[in-house]
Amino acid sequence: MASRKEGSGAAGGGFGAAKGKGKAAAAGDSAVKQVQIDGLVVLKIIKHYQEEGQGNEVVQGVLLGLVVDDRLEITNCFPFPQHTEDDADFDEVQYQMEMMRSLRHVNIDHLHVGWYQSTYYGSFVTRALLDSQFSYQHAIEESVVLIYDPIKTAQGSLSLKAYRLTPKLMEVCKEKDFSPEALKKANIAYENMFEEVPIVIKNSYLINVMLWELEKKSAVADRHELLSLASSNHLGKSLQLLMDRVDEMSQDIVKYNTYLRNVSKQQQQKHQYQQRRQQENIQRQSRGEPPLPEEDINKLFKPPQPPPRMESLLIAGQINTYCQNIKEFNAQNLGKLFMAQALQDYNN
């Protein structure tokens, strides 16, 4: 399960695939092609972050549902308790354990299909998301990770995104070998790490009508605010945050070209190696004696241990996100700022 205290997780063999009338899914191909969430479960993450979240605080929770053909459907979802380090007796697995089985006594989707997870500024590429998203998907093929963002939310608009690990990024880190070498032969770039599945939200009939009824009573509001000008803090969070990552990754490029260099330096001197011993065998047999014995040049020169570039991915990815989080606030601006200058040149 995903952990509050690291962000990390497993999900054990108590949560069996939540499978409904739909077929495994053929190899190679994605298990889920849509994700469809009921709009309780969206309300109930959007509270969970309101009433806990905080800041850069990041809030977690299981996702329960079914999968019918190859659409995920979640029905309900609950969060991960707030908890200290000095809490040693709390067991989270035990807790979800108990929760499940309390939903499945009241009659309510029990079965686990993946967890959720709230992100600041669109920080969520990392490596606890990737091990936790990995044990999940490893236990329950057909399992998503929801990502909330709560301040695009605040903005005027729902941001919520369903990812799953890719077939090859599932297949590396199964093997658990994250080396230049493994992750160039399995073509893993930061582009073909995660992929995006579709979301649909669904509510019930009746839940439209009161939402219908809700509108035509409710009073005009006032969304000026909405064509404001000015960027706030957004814009300069994210820019930060972004070259925050670019150090990362700067400093990432100059330990694996000192890797090359040793790697380089290396082969240069077992170069020189073998050539003296080749005119020392030489000098021998023109005297007479026999040649030196052989040696395992590997055990001389020991090969460096090259960097995991696994890190170096997420980086990537993750200034990927930022790049593309500031591509859509920018254009937002842009669209007001043509739009204030038409207005003005029409008034004018």
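In this text, the rigid core denotes the largest set of C-alpha atoms whose superposition between the two forms falls within 1.5 Å. Residue numbers count along the first chain shown, from 1. Because the structure is a prediction, the values reported are computed rather than measured. Compared with the form predicted together with the partner chain:
- After superposition on the rigid core, the Cα of Ile282 moves by 2 Å or more between the two forms.
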The other form holds:
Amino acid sequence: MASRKEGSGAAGGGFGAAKGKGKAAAAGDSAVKQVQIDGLVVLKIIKHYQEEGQGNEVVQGVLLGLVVDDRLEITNCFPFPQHTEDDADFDEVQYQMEMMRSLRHVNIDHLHVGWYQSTYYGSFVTRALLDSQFSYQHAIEESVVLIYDPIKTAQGSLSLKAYRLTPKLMEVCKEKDFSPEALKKANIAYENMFEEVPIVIKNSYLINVMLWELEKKSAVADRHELLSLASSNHLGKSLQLLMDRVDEMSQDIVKYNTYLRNVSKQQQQKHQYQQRRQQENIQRQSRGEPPLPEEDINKLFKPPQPPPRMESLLIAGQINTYCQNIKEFNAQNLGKLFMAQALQDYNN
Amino acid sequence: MSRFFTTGSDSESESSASGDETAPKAPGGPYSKPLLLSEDEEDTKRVVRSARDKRYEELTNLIRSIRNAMKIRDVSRCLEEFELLGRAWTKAKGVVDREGVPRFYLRILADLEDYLNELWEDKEGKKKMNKNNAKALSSLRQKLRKYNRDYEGQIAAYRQNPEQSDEDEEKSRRDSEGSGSSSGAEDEAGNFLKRRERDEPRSRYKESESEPESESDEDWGDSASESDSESDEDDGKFTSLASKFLKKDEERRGAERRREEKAKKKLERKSRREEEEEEEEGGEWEKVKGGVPLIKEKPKMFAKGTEITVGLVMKKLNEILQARGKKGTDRAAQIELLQHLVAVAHEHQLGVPLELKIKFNIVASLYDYNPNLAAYMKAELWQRCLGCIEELLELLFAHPEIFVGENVLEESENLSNPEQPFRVRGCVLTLVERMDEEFTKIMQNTDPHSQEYVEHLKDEARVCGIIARLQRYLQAKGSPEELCRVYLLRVLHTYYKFDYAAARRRAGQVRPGQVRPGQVRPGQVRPEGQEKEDGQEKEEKDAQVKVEEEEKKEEEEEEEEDSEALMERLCRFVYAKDRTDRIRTCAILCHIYHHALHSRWYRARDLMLMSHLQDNIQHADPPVQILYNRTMVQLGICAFRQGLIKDAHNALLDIQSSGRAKELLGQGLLLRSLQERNAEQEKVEKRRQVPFHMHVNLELLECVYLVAAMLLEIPYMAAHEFDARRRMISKQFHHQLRVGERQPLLGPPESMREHVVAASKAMKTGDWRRCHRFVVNEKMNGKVWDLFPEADQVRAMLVRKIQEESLRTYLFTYSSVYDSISMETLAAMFELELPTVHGIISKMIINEELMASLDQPTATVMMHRTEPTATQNLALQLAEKLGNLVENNERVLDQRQGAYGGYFRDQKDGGYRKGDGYLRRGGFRQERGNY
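Let's compare: the form predicted on its own is above, so bring in the form predicted together with the partner chain.
Let's see the whole complex now, leading with the same chain.
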């Protein structure tokens, strides 16, 4: 519960790298294999962002539902209220409990099954999301985080993704040890930090019927935004964000490099020291004196603090997400351009 | 009751011991003892008498504390006590009605009145008084005045004859006593008391007699102690008056009068001092008194009948001079003495050399008048100083045969012997230099926006005149070194003035057939001068003064050359003859400044470059550095006027980029925390300030800089929009732009900076008309452009530059939109001639700024479209960054390999290098060498 506070306070984020088809296999050993979302939840999330989110500000909320076998059904949700400076003493935990109690009274599923948040051009793989999701999953094993991308949605295709931390990452987070060795031992790479859970959106039959009816009545059915050829803005933004991330990555690597250098330097010094000591001892022995006492070599040479590697993993994950996004986007765009060209040719 | 009495007697003995004169006469006191003695006998009487005594004792006690308060000048306490006294008095009314107003009561009223008047009169003391006291003083004075009105007659009577009233009272008291009781003991006691009274005053009178004398001798000390002693003295007098043995009625009556006089005198003291300074004649000698023993002897310096000879005068002169610099010497009086001596010397025809000698000394002591280096001369002293120097020069001109020099020894001076050449010790040049310094100091210390400043500035002409005359004198007889110094003085007074006459003459030559320059001039110059009264551009400020000066000069010296020629001549001499580096440096800087001021850019620049001053100016002393900064700034402004934007920007960059232009030009101190600068430093810095009439207008300076930066920076920014490694040309300009962007609400521009920022924004989009409107408009004309002597030319140049740079910016910004563009259209858009447009575009193509080619027959520019688009640019940047990332990653890998074992490192590395053909390897290896 406490961690939720953190998560909602921070600027949103999460992890997106692990969504290929290979991931589905990785998801095999986790508790949840499928997420089924009620249409109501989707609409509520979209509405929430529409009303409160703007620009790169992020909105967050709580998902409610139930677990059926290995399927997580999300049947309702409610938003976190927006933070303002004035009500610093606002108790979010209290608010959530109240909210859930009230919902129970009207007979709504009140099992806490995760949380959702919006994203800005796919940038959600952050430390805040990691911590938040970790504590969720720690408390309720089946929790997921839903990432809603309002920009893509605005372009015509609903973008909603469910993520969970892999069991491996859960282990690491439990240990709280992000040193290079620990990560290496846990065999964690950016690809297997998060797993994407397939999503199914389900409506009741009645709703489906109504939708059919509505579709017939609706006059505006042409979704031309899907065919928009103007892409440079979106692409430019993505590139810009990607570049920022690459810069961060570079810095991180430099840091790590310095660390390695320090380690090797110290290693050399240690070695020299030992050699000297050995030689001296040999001399002393030849003179018949007792050898010098052994000293704790680690006390003499304090090993340098290894930089935590989790940040760079997250950045790598984020870069991966960006790349996927750009790839996807460009593939679509190229398709559109070819289509447009074909049309042009045809017309001529 | 008995407690009362004992306290009364106690205080009596105390006060008599301390010499307080009120106590012995306090009626309550004296009778307390007898009463105590006779207590058992006369019960009934005691009651009656005690009513009266009680009241009186109360009054006397109060009076005593009032006196005490008066002595320590505690007016507020006086006020309190006085109020209590008034209350006690009403209580005692019954007694008083029966017996009449007692004398001691009148006395305190009268004394208090005098005392208050005195305090009231003493303006200075009042100022020093704390607030409470001052308030109390005024209220007490008013109250007392009202109160005394009731007793006017009695007080007047008392003043007439204090003794009498005293006697009367005593008599009546005695009478009443007699009638009340016939106790002999009482009488005896009374007599005894009186006897004591008599003895005491006598001795005290002696004191008071000796006091006035000593007082008149002593210098007027601080007013507090003085008034103290005064009041003591007065009190003493009154006690003495009280006793019958005092004979000096006159003095008695004159007491108050004297006191008033003294107060008045005190007020006059200051003004009299000043008067003394101005008093011319020797007849006043006696008036100079106090504190200056040496001068006291002076009046007799030439006894009547003594034949006054050169030797005698010299002796006196030396005598006077010996007192110089000594503590306690009255400097003003010394100057008077010397003046007098000159008069005497002149009167007795003792020869010019002697007069010269004395005059040298007068000027020197005028300079000495202010012991403090930071203080400046007062106006009248300054005028006298100028007068003296002028007289001195006149004498020197009139008698060219006299040799004057600072290296003439005292012994070898020849003041009187006509056979040999006259030799006088003294250096006019030093005096004039010092005068110049004083002038600067006066200007520094005058509020530049006051009429006073203008008045002082008028003296500049006189100063210049003196320097010119000195120059002529020294040209005849001075050594090259001296000439250099006087030339520098002249140059320093010339370089910052714009030579309107020469400019007009030139204009007249260019356009003959115009109205004669002489007639046009005043009309042209004057309005300008008045318009820009606030303009710090010096020549505007003193245009009026200068006109007068010029006219005078022209009359005086027909051959007076242009200031240009003058500067040239003087500076050349200095360059050739000077041996101290400083004078030459100053002369060069002034010369450059003068060139720059008159728009002779190339000559100014060449001189600057040839002198190599830029390399070593940081070793010079601060005033020279300030001059250097002024020169650079002027150079920059000059370049701007000539349309050499880049040069202007470079020249101004150093001064402007620091943000301390004001300080660097010596035109004001920056507000800084006290830690960084103590009072001493501040004084030093203050002394370095350039007088206001020589200031360079800082707003003009900044505007010129910003406009120059705009003209350079905007096209550059447009050309390198996507360049990640783009450098700023001008940080300050960017700062202004950012400030402009940060504004939440953008109104029409108000300040000069806002105008420039707005203009820059317009230029960014290639909108030259708006840009032009922002740079040249009413407000900017008033603030900046009109300050230039040839404002219209500058404005024309500006428009032209704005058009050209806007064209460039337009091409940079929008070339990606065009496939081809007609030059004619461009020419029409920017209102430039076709050849100019052609020229600009050709230049851009040659410099590879614009990827295009010219199509001659159709006069169009064909764009090549080689510039990457925004997305492409981003992609390029990303690629670059990724390259860096890979490189960094390689290092990590390298490190890891190297870390496996130090011994095989070289081998391993070698193998690794062979295996990896990465391009950056070579460079990378070098870097690794540093590890």
